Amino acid sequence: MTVQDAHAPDERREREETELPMGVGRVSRGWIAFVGLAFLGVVVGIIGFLTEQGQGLVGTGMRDLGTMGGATWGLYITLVIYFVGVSFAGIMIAALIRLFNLEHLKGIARMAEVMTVVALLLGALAIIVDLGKPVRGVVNLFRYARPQSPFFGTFSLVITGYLFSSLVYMYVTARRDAAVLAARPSKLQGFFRAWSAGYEDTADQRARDRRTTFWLALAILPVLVVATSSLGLVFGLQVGRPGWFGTLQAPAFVVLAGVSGIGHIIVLAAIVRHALHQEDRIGVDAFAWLGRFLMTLLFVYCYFVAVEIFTTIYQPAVAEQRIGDALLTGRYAWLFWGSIVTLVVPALLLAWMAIKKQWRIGWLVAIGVIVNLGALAKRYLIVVPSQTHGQLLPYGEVGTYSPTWVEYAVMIGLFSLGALLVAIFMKIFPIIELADADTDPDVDDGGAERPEAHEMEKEVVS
């Protein structure tokens, strides 16, 4: 054995001790390939957006209502509703984990928080793209905004208040991990020190942060419901818009938001679990809890859809009947019944797994993808048919709308940007909260809690 071979284990051990956990600061070929593919998708989106800026909204499939027989809201508004819905479930799950101390779900808490922030940013970008002239839209928001309008609530609660509260929540909950990593020499040490902002890993500090996150979670939950409901009320309060006006719009938006968001969390948790080999931190019981929650929301939303169908069939209004025919047997029937299948079948599969108590992660991931396709289709059906088949009676029976390549390119860009942001975050900060074994014993009370520190913490909390 050579001297170099003898020293190899020591060098490997030293490298492992200095490396940051969860793959932070290290890149692999697979990660580079994924980021490169996501970046290519972002470029496609930028090309679509620049084309729209050069041609105007005429480059999209949207047209004015009335004599042009089109729809002024299309795929972009569908994406706004979709991304805000995804964000709803993310911060909701994170808040519930803090409020009820759900230990078996703590492995997914931070990725839920990250997903919320990313989804809200994507929703804001979708609004900007839909405005056509973003600068003028932002200026007019301050000049002509009416606080009593649901549109104002959408911008103020969702894009500003909701996003700001989510960022503050993620910042506070991650300070301890930032302090632990700031004590380790790395290229990101300055970043971790800025995030921790003087945090000291003591029992008193942890108790204060737990109280802070508890009250933040308690305050965020009603903001979530109000913000998502206000988005539904943008549609539900428009009396002269057939297919939109109704009392079920707000609660249906909230429930479907939970469906799409939990589906995303399941997929993201499975990817992180496999990529970072965190089977012990993200166990099957976490997926089982998410599966049961998703199943409940799916059955509730299916009930809402059934009520909507019966109301459409039995109510006498001509405009509403025209929209109902277009959805059930007409132009949009394939998309409507397809979305029903993507929501009902997963609900039944989840019920079967719950009865058998056999939760298979691969099946849950497939269900998470399928319900998101269904949720995206349902949002499209909320936005478009009421414009093409419900608002054009004085000018003709029906209108048309089909997204162009520009809109599809922007959609690809937005989804790619979301994947890119999550991938980058995973390399600059742990996507899963550090366990006691990952903490540095040199950090104040020692990143890992000693028995006496744990007892002191109990006294402080009580």
Second form
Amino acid sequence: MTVQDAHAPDERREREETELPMGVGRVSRGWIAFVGLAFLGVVVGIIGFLTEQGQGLVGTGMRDLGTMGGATWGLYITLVIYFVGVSFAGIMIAALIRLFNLEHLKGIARMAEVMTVVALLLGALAIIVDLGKPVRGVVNLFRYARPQSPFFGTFSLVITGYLFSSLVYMYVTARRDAAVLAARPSKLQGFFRAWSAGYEDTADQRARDRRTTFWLALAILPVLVVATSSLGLVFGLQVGRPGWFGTLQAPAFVVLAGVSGIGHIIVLAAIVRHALHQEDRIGVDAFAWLGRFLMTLLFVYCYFVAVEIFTTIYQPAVAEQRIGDALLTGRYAWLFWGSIVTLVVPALLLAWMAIKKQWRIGWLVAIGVIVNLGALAKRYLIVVPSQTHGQLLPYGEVGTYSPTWVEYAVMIGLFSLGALLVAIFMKIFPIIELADADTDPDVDDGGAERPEAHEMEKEVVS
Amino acid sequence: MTRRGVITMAMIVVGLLLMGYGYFGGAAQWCADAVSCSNPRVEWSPAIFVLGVIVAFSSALYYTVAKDEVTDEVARGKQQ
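Structure of the form predicted in complex with the partner chain (previous: the form predicted alone):
Then the entire complex follows, led off by the chain already shown.
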């Protein structure tokens, strides 16, 4: 044995003690390539936005209702609803995990919190790009928003209250990890020290953290439902807009929000599990729980859609019939039936996996992606056809709307920005909560495999 | 109740009061038909509502981060 070999274990131990966990502070070639690609997407989005600012909204496919035979809400509003939906499920799952102490899901709690904050930022940006004069629009919201309007709930609860409470929640739940990492010498030590804000790992502090997260979760959950419902009510309360007016809009918004958000969490959890080799912390039981939850929401949403279609075709007024025809057999039929397939087939696949008790992560990821495409299409169909085909005034029967390259560029930019923010977060803070064994030497559990998870792993043929 | 608890509760109450003031200071809800009722009766009332939401949720930050000298020292003493 050489002298070099004899020193190797010491060096490894030293490296383990000083290196930050979960790849924090270290970048790989794959990460750089991913971030480069995402950055390129953001640049595309900025070009789209600047073009829109230069030309005005005429650079988009949006036109006035009636007189110009178009739609004033298009892809941007579709994206607002979509991103708020994604954020809904993220913080809901995180809150449920803390409220009911769902141990097997703790590995996904922080990524759900991060996803919520990022999705809300993207939702807010999607509103801003939809405004002809963004600065004036934002300032006027703070000056003149009317409490009578459901927009008031959307603006005050979703964009501000919801975002702020999610940030507070994420900060509080991550403070202990920040304190642990602040004790290790690294380039990010100052950042961790600032985040931990003098955290001392005493029993009293832990009890206080538990109380805080419990009450925060309890306060956030009703805010979530009210906020997401208010977004549904923006459509559901418009009595003069056939296709929108209805009691099912608010609950359907909440349920579809859960569908798209859980789909996202599944995909993100699978990526993190694979990239950071965290098979023990994010077990198959976590995916099984998410899969069962997603299946339930999908069946509930399919029921809503069936009721909606039946009500539309049973004995509709003229404008409702026009929208119904456009959706079922007309211009939007391919998108409508496509979205139905992307929601029904995953629901059946999930039911099959639940019956067989075989949760395949690859399948779940595919389902997560597919239901998100379906949810995006469904939102587009909620927003657009009622404007193009639901005209009650005699301006001509139908209008048209097709997004331009500007809108597609902004959409690419928003999705890329989301991916970029999550990727950067993963390199400055652990995306998975540190196990107790990492932070407290007296506790011998942490990352240990749970027996039930092990049993489940055996059942699965990946 | 400790000083921390008192201040936390005070922040929640102030937050709720600001939300109420901001909400009812907005366009009057009981005369929605009159044009004169369209504008907020209190300048920047939606911003006041949002400030209330922020103050209320900030109470959680204060509760976890603020030092409560007596109990913290006792806890440290117990650990040692």
